[in-house]
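Just the one chain here, laid out as structure tokens, in the form predicted alone.
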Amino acid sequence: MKSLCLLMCFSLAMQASAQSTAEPTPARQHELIRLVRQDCGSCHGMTLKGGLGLPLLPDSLRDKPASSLAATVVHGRPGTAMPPWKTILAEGEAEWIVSRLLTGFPKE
């Protein structure tokens, strides 16, 4: 009974670890950018350049970790107006979000 237990919990860990790595589907990918363009948008301007939270351009994104930017998405940052966005985003679109922010960030 203890080892179907632990069989069970290890098979739920790698699908949650499957569903974080996997690219979002083209329709979520839609959501993922709208999602930037709307909710980030309304604190880092609406064209990403900045307003009341810092500019999300490639330019001013280089010099940090794609990792530790991800990690922000996921938790926010205490004590600033970056919120946790860890209830709707799975970390591996968070990290989707990330990489298309450092390479220039899609229309729609």
Given for the second form:
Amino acid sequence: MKSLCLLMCFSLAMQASAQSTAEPTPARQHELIRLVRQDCGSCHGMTLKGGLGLPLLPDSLRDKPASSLAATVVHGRPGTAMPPWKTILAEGEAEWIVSRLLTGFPKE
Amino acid sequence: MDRVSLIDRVSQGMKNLLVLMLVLLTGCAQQQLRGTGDLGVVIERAAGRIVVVDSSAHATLGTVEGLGDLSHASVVFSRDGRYAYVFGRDGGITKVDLLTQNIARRVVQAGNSIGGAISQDGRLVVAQNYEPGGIKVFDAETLELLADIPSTFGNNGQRSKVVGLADLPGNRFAYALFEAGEIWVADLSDPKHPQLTKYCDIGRQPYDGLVTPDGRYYLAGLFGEDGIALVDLWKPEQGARKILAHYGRGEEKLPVFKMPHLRGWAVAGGRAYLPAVGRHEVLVVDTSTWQEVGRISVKGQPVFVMARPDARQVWVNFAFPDNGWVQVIDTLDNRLIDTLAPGKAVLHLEFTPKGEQVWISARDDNRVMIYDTLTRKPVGELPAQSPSGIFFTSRAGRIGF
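Coords for the form predicted in complex with the partner chain, given the form predicted alone:
What follows is the whole complex; the chain from before opens it.
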């Protein structure tokens, strides 16, 4: 039973990396919300209204395409303080975060 | 007046007297005399609340709510150590009475703020703002606005975010302009008529600053390039110069998930210990020559590099994802002597006034851990909700805090 579960977890992980658009699990979503509020919040503010980094509220992101926002999260923006998050976040997770930012980011 | 009503009135009088005595007694109990030298505050950043703590008793005296957005909060203290000025991200300055745990004054003075400082004479409180960019000067007693100094630079009226505000002797303040790449010194000896000295082209994207304990040197760390901008405030005519300009030459920088903080300087035994940006290193600099004399490899990218008050040890915490660790450097031979795991997401540390203990906030474990700095063993802990900054009143007597 334990090995079956492990196998399932493994295949789920494989799916997550293969299908980058897959929705993160609820547990992972919880982690991502905390990461955005607390760690992205270091620069963008916990309320995401901006700080050293730009505001990440829906109004301030509206005219930017989601794909380029997700690319900024994954690869960073050279010449600015925005780091690449690719060692921390999968592409699908960055896309999920951007889609939530555009519609109003959930509270913790 | 008949006899019954007289008795009634006498007994009513007795009751009033009793009530009065009770009020007085309760009042006395609340106003028990005590000093503030071992008090401090812990920021509960998500709740917009501070906890007033007693570092001798390892106890909470009370909490104060309603301080707004404390996601990047900093605190300075009145010189009598009674009031904490709490600067919030939302531009709020709240003057909190530590003895009664009440809000004495509060103003919201900007849209987006990053911190503040208090003048040498304790009469001026200055806020450093991102939006609108600049500094604002307030009467420390009343929080009345005395001066507004926008950080306008270049030719198109653009305003820069202000970082690294530090108080200097002579009621002056030094700070850096992130977008402009400038250091400004504001002389507020006549607060309604500030005199500005500007140092231009000091380097790209200064992200924070510090003043040495003697008030002589102002350092601004650079994010946009390797190095640190330095102004000798005793020889201002020499202008700003760059030190450590090549500390990362030819090496790929690591991603920086959190900006280092320079305030809370680590200047110890003629050396400054500084966080390397984008590297897992603490840089050691000789403060007489400002040349690099060593590097110490550490667990992650340093955020706070803080000297114990006697300067024998330097304690370091780290940026995400290495923010569960704290490391300790012995300044005698610049060697790591300990690696601690105080909890999840260590955001800040603060030494007791003479440094026998250090308080460390572990945000995601909702607690503050207290360590003995000699044995480096935990000696206590206090619960706190998502704690970030810890600030003790001993800061009141120090330049640059």
